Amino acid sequence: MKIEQLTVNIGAQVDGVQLSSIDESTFEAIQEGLWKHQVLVFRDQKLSREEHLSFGRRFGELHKHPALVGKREHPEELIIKNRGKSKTVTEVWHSDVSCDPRPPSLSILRAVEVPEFGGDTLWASQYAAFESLSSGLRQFLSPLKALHENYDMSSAHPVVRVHPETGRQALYVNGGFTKHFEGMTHNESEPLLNYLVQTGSALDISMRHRWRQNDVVIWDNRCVMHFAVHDYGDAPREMRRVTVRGEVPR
């Protein structure tokens, strides 16, 4: 197995491994690579639904998407298809289902069908975002919590999150789910929230991935935001995502 770093702040590509058949030592190396690089790209992976779910379970209990519970046989698998530009919900910087009291720790996305061009996804390091802030702003943010809402769920999480594996601090607000700071109004919160999301999505702390069929990308929602670009019109695009249930953010 070979891990090749993609940018200074985030991302690596892993070659020489098939995720459907890895031993424990290889899995541990993948984990260590993920804690270090935050996003891992695997090309040419032919995973079935069960193999995808099984690989996710190696990291822990799978997260059931709140929009799918009671509606599908496999609520642990989210199927994302092109429903047109007007219905896309991915063109916002976000961390998956951060409104959950125990938001997903990891997301594992596989490309089933991709358009001829377009459809890239971007990820940004929230470690690097936090470290780019002034010491005064870091101190101001550290005791704060923010409210995350959607899917009839509402949870207050720390604005600065400590990663349980690395001990590093990361910004934990996003444009998709974070509504306001706890104890502050929406109007009071909006300018600073917008600034933090803008800082957290700067190009120099981001990576961009051009999808190919059978790609698999794993990322750590505890220290990463992402944004999927809808620039492929009505072309077919199908992605399947499995997420791992996380811990209560600290």
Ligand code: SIN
Contents of the next structure:
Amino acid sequence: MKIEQLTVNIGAQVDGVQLSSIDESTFEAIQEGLWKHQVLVFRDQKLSREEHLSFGRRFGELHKHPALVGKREHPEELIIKNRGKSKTVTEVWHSDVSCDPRPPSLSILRAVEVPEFGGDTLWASQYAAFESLSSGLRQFLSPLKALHENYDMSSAHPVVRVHPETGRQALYVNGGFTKHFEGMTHNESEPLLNYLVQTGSALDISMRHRWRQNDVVIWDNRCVMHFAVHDYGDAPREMRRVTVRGEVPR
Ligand code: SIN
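Could you give the coordinates for the form predicted in complex with succinic acid, as opposed to the form predicted alone above?
After this comes the whole thing, all chains and molecules, with the earlier chain placed first.
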């Protein structure tokens, strides 16, 4: 297995493995790579739905998407298809389902069908975002919580969370789910939230992936935000996402 770092702050490409058949030591090396690089790209993976789910389960219990529970036989697998730009909900900097009291730790996305052009995804390191702030702002943010809302769920999470595996601090607000700081109004919160999401999505702390069919990308929602660019018109694009249930953010 070869791991090639993609940028100074985030991302690596892993070659020489098939995720459908990896032994324990390779799995541990993948985990180590993920804790270090936050996003891992695997090309040319032939994963069936069952293999995708099984690979996810190696990291822990799977997360059931709240919009699918009671509606789909497999609420652990989210199918993301092109339904037009006006209906997309992923073209915003976000961390998956952060409104959940125990939001997904990891997301594992596989490309089933990709458009001829466009449809890239970007990820940004929220370790690097936090580290880029002044010590004054870091101190101000550290005791705060923010409300994350959607799917009839509302959870107050720390604005700065400590990653349970690495012990590093990451900014944990996003443009998709975070509505306001606890104890503050929407209007009071908005300017600072906008500033944090803007700072947290700066290009020099981000990576951008051009998808090929059968790519698999794994990311750590506890320390990255991501953004799916809808620049492919009506062309078909189909992704399948499996997420791992995370812990209560601390
Ligand atoms: C997502 O936001 O989880 C999906 C990203 C993508 O479709 O590229």
